[in-house]
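The chain below stands alone, shown as structure tokens; this is the form predicted on its own.
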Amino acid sequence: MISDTRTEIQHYDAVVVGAGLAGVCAVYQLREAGVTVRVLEAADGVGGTWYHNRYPGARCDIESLDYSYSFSNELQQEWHWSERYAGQPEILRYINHVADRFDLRRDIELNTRVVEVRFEETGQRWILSTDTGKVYSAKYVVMATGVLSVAQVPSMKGLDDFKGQWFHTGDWPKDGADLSGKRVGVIGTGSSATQLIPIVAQSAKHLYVFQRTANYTMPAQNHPMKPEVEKEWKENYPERRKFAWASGFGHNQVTNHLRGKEMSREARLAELENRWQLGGLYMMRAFKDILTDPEVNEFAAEFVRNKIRNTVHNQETAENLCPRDLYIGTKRLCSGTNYYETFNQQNVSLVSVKHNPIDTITPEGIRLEDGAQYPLDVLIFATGFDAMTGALNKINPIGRNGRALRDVWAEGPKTYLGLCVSGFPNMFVITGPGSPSVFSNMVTSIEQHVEWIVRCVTHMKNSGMQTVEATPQAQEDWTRHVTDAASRTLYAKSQNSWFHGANIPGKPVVFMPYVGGVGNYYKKITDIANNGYEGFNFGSASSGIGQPAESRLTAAAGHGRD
């Protein structure tokens, strides 16, 4: 690294925004390459997504002993989960482990938001503005801002007169937020509001839960972490992982690889309760063609519902609960306790918005289109985020020929693996659109994108190239696969997700994931590599390159200082 004091500039081989998961991840693989690098994070802290969702109940839907890094050995026999699924609070404590353990913190960065990001053609580098004032140049730049990390508070009438406190679960106050014996209103019934609902309603003077749409929550059963359990994986940990980079969903999650059109109705109904008692995710492995055969699908979708029948004592309610016109599994799976158990409790209210939506948010509360009121000290917005593509169109890199990232995904993202943008050269994306990304364990995603960024950083060295970008053709014809692949399950006939970016008003409504298999797509980003990076233009060093141009880099450091 070298540094200009003159103008603020700091010089690296690799930058990386954001400093979750992805990012202290990509800090210690490209260090131990050799690379020189700078972690940029906004907030005060490392963690990402587990930094910010900090509402009560925020547990991971991926068993602790999955989701975690396999990168060290050390690491992976010495940290002790205490729960199957982990909370968290753990999960931070686990992040900042990792963080001080290997001696990260001194190349990472906090309390700085990037504001620009723009490629210099005549330097061949890139240029990274931040809100601090401080400008970084660097040669490769990595894009680690997460896939849920803009949280959407939706447009709503009279929402600046509310007189009571409203919170977003994906950006929760530090402090934590006192709800007992309050009227707290929650708006949202996904993944976050199914985990949060029951600890909330537990001190609550009165609980209203507004639902538009009813989704599946499977029960987590979750429980003390196990020694026995620990033991094993921890005694098989080489194998555990080798399945699970090579599996349909990068964990270790035993899948039913017969078709249930294959299967008797009595098969099926004791396949689908086994899924139920062994909780969370596991239902979408119970048979081959859950999510590509429809009424295999229903026929699962029919046992959740009868599940709920049979736990909500009020009928009303209980239906009301019920998923209707919904694939199952097509809309993110939710994973909680006691979800809907909680609403047998008298303090706690389901109030249907689909076809009486809400009208206005009063001072007082929130006021239906059919004039009727409900008193709230609390408002919580449980509405998810701008997933996969709104972190990266925030910040809208500038490439080359100066073309805007946000105006090159006009139409909806395209990439080349979901790693690499054309026209955006040396920059890399983990876990973006066209990766398996929010359908896989994302640890696991998250060290094999991390690993081909380092294997293709490290040939670039050995080989003196100076950039390396995704070829137009390689794109499209990644992108349409990518199409393709939704196309023959029932992701297709389902946008009303997040998935397709249907949540977000004004948004393309276009099926982000990759959903061939997390192991069929490790196997294919290899086989690219192996095979010279088909699909990738190499630019050769030549004079004078690699060394950004003073006057460019001045007037780029004097915007960051606006």
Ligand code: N01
Second form
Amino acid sequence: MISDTRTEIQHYDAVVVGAGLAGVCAVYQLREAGVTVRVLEAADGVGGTWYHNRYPGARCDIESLDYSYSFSNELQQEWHWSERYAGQPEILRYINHVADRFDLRRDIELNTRVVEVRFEETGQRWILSTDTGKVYSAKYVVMATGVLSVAQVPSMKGLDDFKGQWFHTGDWPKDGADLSGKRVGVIGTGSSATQLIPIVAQSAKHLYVFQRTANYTMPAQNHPMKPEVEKEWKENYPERRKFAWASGFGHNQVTNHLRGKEMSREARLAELENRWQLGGLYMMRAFKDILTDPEVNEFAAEFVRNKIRNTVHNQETAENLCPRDLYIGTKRLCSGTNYYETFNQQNVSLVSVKHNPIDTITPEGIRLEDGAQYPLDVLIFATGFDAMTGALNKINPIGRNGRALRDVWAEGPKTYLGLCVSGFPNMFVITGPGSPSVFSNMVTSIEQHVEWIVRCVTHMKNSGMQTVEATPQAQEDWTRHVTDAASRTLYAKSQNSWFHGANIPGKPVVFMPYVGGVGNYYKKITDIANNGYEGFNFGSASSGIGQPAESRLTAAAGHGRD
Ligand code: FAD
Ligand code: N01
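Got the form predicted on its own; any chance of the form predicted in complex with the ligand too?
Starting with the chain above, the whole complex follows.
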């Protein structure tokens, strides 16, 4: 770092915004590559998702042995996960351990929110302003701001007058919230809600669950870590990581390569039961065509509905909990413990707000459109996030020619490979729109992106290049490819989800993640780098003029496996 005392600008090779799993990985790898780096994080601790989402019951839906860094064999050998799916406190401890173990904190500045990011054409560098007043200049800016990091509280009449306490799952108080003996309302029935509800129901006086769209919740089948499983993983970590990186979703998943169409009814049912017992996201790999064939998808959906009917005693409640207008898997499957069972408790009520929406938050609780009142002491918004683009749009980086990202993305995000945006040289996005991101074990996707970025930065250092920038054509081609990949699946038909941005009023409805598979994607970005960074222009320090990479974006994605 070089400090410029006249302007009080601190200069680095790279500034990383955000210190979640992505930012922590990036600072480690960039430092290893000899790059001077500073991480700026708004919160007063590292951890990102696992710092902010402290709601009771928060845990991962990818097995922890998989949902963890692969970059250090020592780390993966010495860390012990206590459960198959670790809870939020344990994951947060893990990220803090990584920060300490690799002495990363000296390069991380907490309590520092980046409020402006601007590309300075003359110096060909990024200038970052923060809410502390400090200003940073960097050749590279790495956006590790998270794709589920901007909590979304829907605008609801009367919230300011509510006399009780209210919380959002994604911004849970650090000291926790005492819900015991209270009348609690939860709005939402997505992944956060389905984890939270069974825990809150254990101590609340009464719990009202306000459900607009019923979701598919799989039993997580969580349990304490089995020593023999841990031993096997630790003995075979290199192979297991390799498998995950080449797989469809970025983890060690058991896949049925048969199409549901080709299987008998009995064989399909047996496979679905097997998946139900395996738990969590395993259901998504029950049949090769589960996400492409509506009839096969409906067969799996009806299997889950029957599970709900067999679990929930009150048949009206059971029917209300059965998802109907949603293909299974086209919203991230929820993975919970005792979710449906919880509705058999006397102190739990399901309130359907699909046809009778919430009208007002009154000082005492919630009033629906038909006038029904629900008195509450505590209101919990499990209402999700401004996903994929929220954190980036909030910063609204200003690229070449003064163009703001929000304007460039006014009709939906466009990226090249989900990593770069044309007109924003040397700005890298980790797990951005147009990459597998939320469609994957995100630690795998994060590590793949960080590897690619570090390689690109090293390439530029070695070849004396000042800027790298996606060409408009490569970006158009990739964005079309992302849309085409989704259009071949049922995702394109289920537009009412945050994958499309449909949960945020006014947000363009565009399918954002890349569904072509983690393995295919990794092969693609690696091939592009191997072939001289197809689709990118490089600029030298003296000329500042973009030079085309050796060849253009060519073939479609390669072949991953899982
Ligand atoms: P984040 O963890 O979101 O970190 C981004 C950081 O950037 C935050 O700390 C934020 O404060 C900071 N930041 C943002 N804007 C600014 C700014 N302007 N200035 C400074 N700092 C800023 N994925 C899975 O694959 N498996 C799971 O099991 C799983 N479970 C999840 C459970 C929950 C409750 C949620 C919400 C998400 C889950 N995810 C899961 C997705 C999860 O977000 C990723 O797995 C991963 O943690 C993302 O890491 P990240 O570092 O990219 O982003
Ligand atoms: O958010 P969501 P989330 N009135 O957007 C409802 C990851 N994650 O925080 O569907 C009434 O999924 C909304 O209803 P509808 C994971 O990737 C993982 O639960 O819009 N209801 C929906 O039910 C996940 O997908 C884990 O009709 C309103 C809910 O709120 C992502 O984060 C755990 C409403 C929002 O669901 C987001 O999950 C947690 C309104 N005005 C999160 N507005 C794991 O298990 C919204 N809703 C790993």
